[in-house]
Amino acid sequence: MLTTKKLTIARGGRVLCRDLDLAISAGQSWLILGENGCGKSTLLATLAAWLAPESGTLHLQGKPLADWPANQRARRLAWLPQGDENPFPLSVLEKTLTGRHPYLGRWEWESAADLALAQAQLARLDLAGLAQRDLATLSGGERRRVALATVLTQQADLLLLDEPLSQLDLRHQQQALTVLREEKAAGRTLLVVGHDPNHAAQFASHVLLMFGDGRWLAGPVDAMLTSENLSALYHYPVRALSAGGSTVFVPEAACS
């Protein structure tokens, strides 16, 4: 699905990420973490053609990533950015319609199939009773679901999701990963940047984490959430507790 090979990531002259090797396969879910800074959007907008790479190569389905038309690479590869600005007036139904624009002409109108899908999706989110209500007036949890949900409808196969949990209350933070795991369930590749290592439990297959100072690892879930990873990627110690025949990640703080 996703491939990159020497990739290397930079900002502010700054390098957060060298020769990264990645192998995503159709169907995988990864869930990206590492301290704020370290690169984790900054390499999502690069995977989604928004920024360049300092060098190294990206190919989308066998292809590189340069040579995909805007809207053919938008059918595939959907992006959710951690800011989501709005400047002009729209309501919550015709924000979540932008997510069919990759499938219609210049003259072309959302169809009721498209029309459907986007109230779909706002209902699967908890949104569906606020279609009508102007995005500006909504919370920055609500606008995030509106946003999630915008994505949702694009439909693409890999979605590059920049924490999609983020001022989410505990309900709607559990709604997200439910609707995560019905992406994957679907066949969705998902690339998932977030904070909590716990929420991999809930639906990640992969895990890849940054250091900010151009390191990192990638590999299988059970493999790479160690207590001894999570210590050194946050510089902060993270032990390993069992509850419920699951494992938990805490900081050390939290178990004294």
The other form holds:
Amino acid sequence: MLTTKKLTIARGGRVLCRDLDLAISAGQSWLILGENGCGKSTLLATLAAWLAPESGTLHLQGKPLADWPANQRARRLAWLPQGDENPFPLSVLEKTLTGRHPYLGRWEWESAADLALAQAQLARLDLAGLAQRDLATLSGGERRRVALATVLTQQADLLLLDEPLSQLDLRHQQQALTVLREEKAAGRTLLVVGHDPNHAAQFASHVLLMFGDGRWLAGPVDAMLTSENLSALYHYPVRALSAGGSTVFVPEAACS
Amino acid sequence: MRHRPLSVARLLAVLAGLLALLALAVTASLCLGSTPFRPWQLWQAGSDAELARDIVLNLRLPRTLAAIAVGGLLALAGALQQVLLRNPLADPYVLGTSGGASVGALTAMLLGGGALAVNLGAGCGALAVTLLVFLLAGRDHSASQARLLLTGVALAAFCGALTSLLLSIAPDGLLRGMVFWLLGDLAGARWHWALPLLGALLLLVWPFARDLNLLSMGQQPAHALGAQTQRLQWLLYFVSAAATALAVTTAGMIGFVGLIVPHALRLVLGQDQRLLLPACALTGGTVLLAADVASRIVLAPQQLPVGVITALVGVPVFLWLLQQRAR
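With the form predicted alone already on screen, would you show the form predicted in complex with the partner chain?
To see the whole picture, the full complex is given below, headed by that same chain.
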């Protein structure tokens, strides 16, 4: 689905990730972890063809990413960036409908099927009642869910999600995680940036750890998520606790 | 109502309504003035009707068409600059685009250039200032976008100073023409280029209206949805500068139409550019026509420059909008 070879990304002269070799096959779901400013969002923006890599190659479904025509790429690869400031009035449903843009020709209009699809995605994220509301009147977490619904409406094979769970309350986080599991079950490939290693158990098959100084580790969840790795990643002692047959990671101070 | 997604039926209905408003304004513009006529007088026989037809067809009709063209161009330029800079307060007058056009045009006049040179000068001036604003502040993605407005205001002031400089060194023979050109006047304005080009520019950008919807949500979301953000920005930049330059060479400096028309329409109709762009082109004409009728009858038989009316009404509205945004 997506392969990187010797991919190096840098920001402001600082190398964030060196010689990254990833082979993400269809149906896998990855959780990307790392400290603030370690390059997670920069990596995602690079994989979305928004930023050019410092060096290395990047292939989407076997074809160099830069060679894809923009709308063809958008049908295969959806990207949820972090910021979503909108200076103009826009309703929740209008915003969600923009996810159909890659499928519409220059003279085409959104069809009833497009509308139904957008409304279905809103309903999955508990937003059906907000469809007519102006985005500016929503809370940060609600706007985040609208952005996720827009990405789902795009119906791409590969989803690059930059902190889709940030600002969400406990119930809506679980709801969004359920949606991620459903997307995975539907055969989609996921790359999700997050801050909670415990979310891996809920949807991820693989984990990418980014140390922010160019080093990285990638592999299956069980091999990657150890208290040693996480302690090194966050520069803070993390302990693994067994609870009901599953492993939970907690920072040191919280369990003493 | 504005929060329902736009349908083709609603698009056509709204445009038909705005067209009817424009037709009303045209009727008013043809019939009102220092000598008012009833519309049906024009179709009567006799010498009175002959004179009426003469005034209406040779004096008021060209002026009316020029007002429609200039108002439409300014509103279209404003709407496009608002998307380009992602700021609902962008406007060719506020951001110095009109100022750049007048500096270019006055320079051409001062150098003794003909009509073509003046048009070219205005076009280059408008392009140069838009490019400067775009380069200096176009990447300001902060919520308030203070840098953008300040850059535009500073450039507008700079163009104002350059304009004063050009006027002060101009020989007396040219001065009167230059001042009248600056004041913004529709009397004797030529619509023959402006009106078809308004249509052409609108037809050029309308096919990209859905892409512009994406761009107004931000460059990254637009890119993610397959819009070619760089190309779109250049398109917006060229079309808005060309529209401003055309408006300024046709009728001089007329402020605030480009700000208030898109802003008000967005509140009523929503942000969908597929409707907003043609609606702006139509309503800009209606608004400027209304201002022009007012400029003819407020102090009749004396006529005021229409730029004075739009600024007198526009500045308070602009300040009010700024207040609303601050909240």
